[in-house]
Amino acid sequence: MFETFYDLINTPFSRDIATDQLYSSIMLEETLGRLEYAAQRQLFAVIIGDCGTGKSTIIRKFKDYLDSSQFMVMYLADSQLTPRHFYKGMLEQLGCEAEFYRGDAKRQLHREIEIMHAMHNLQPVVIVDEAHLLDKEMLEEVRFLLNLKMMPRAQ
């Protein structure tokens, strides 16, 4: 209704705006640079902010910003994420059917990431949206994932 009145082509402030159409502020560029730094070094990074400030939008932009020939982005958004569902979700994004038991799925994910890195020279970037809702057990699983021993990428 207001789109017609104001002669707008698209609805403003919607979640489906293409990331290349986002306003490129200094803060956005700084955030993307910091996230890329963390991704290159396999670090843990957190984006915080009030509701509606664009955290999920930055994640969408970051996914498109990364070089897909160097990085494999895996994304989960589940406020009730359990370790078993975490590994299942990651493995599905790698095109694998997850083993049933959590320990088996964890080892399977580690193998798949090693293969991805060795054969395709891709580095994983795991994004968990709404991660502040994760429980202690799930945060421990993320810590274990960060302890993966992979050869660092030549800079």
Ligand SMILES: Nc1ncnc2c1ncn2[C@@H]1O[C@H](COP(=O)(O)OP(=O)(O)OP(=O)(O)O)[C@@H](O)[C@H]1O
The other form holds:
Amino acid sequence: MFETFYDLINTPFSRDIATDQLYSSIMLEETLGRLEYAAQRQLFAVIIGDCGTGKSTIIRKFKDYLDSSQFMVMYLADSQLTPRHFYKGMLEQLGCEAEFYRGDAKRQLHREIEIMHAMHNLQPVVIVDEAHLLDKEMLEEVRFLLNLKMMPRAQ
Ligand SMILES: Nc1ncnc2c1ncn2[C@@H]1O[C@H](COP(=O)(O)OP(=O)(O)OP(=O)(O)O)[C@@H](O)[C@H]1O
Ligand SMILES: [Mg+2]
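Can you return the structure of this protein in the form predicted in complex with the ligand rather than the form predicted on its own?
Okay, now the whole complex, with that chain kicking things off.
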């Protein structure tokens, strides 16, 4: 195949390139730094860019880049994401079975994040990929996460 012809070790443009083998550019480093700034201060950040320019890849890199003893990363990518599945998805990644109703699941997530912070001093980082496909209700829900100030800052 073309990999042999061009003497390539890996297939380029595949989705599973190890994050330490990605092409590193000033822009990539700058984006990682900005995302880390947002994570440390529990801010809202948006990555925008043309199709295939590496948005999802930089998120993958960011997950590995963050100090896992300081941050708990929750990643969701679902164009049909509803608030109930949003909370369910995050709780599952925290190893919990979500309550059925949205309100209960939301409160449950509050509790789990507080416990996570108190016991392990971990800050949550919620990543929603393909977020341009979310409907208004879902985008509001993401915004509520910050408005509620439910996520305490690490000291
Ligand atoms: N820094 C990089 N080094 C090497 N390859 C990269 C890098 N960034 C992206 N790629 C390659 O480009 C491909 C497309 O990138 P990616 O899927 O992250 O783009 P995207 O912006 O999320 O696209 P879409 O808009 O379709 O969601 C990846 O599968 C990966 O193989
Ligand atoms: Mg993408």
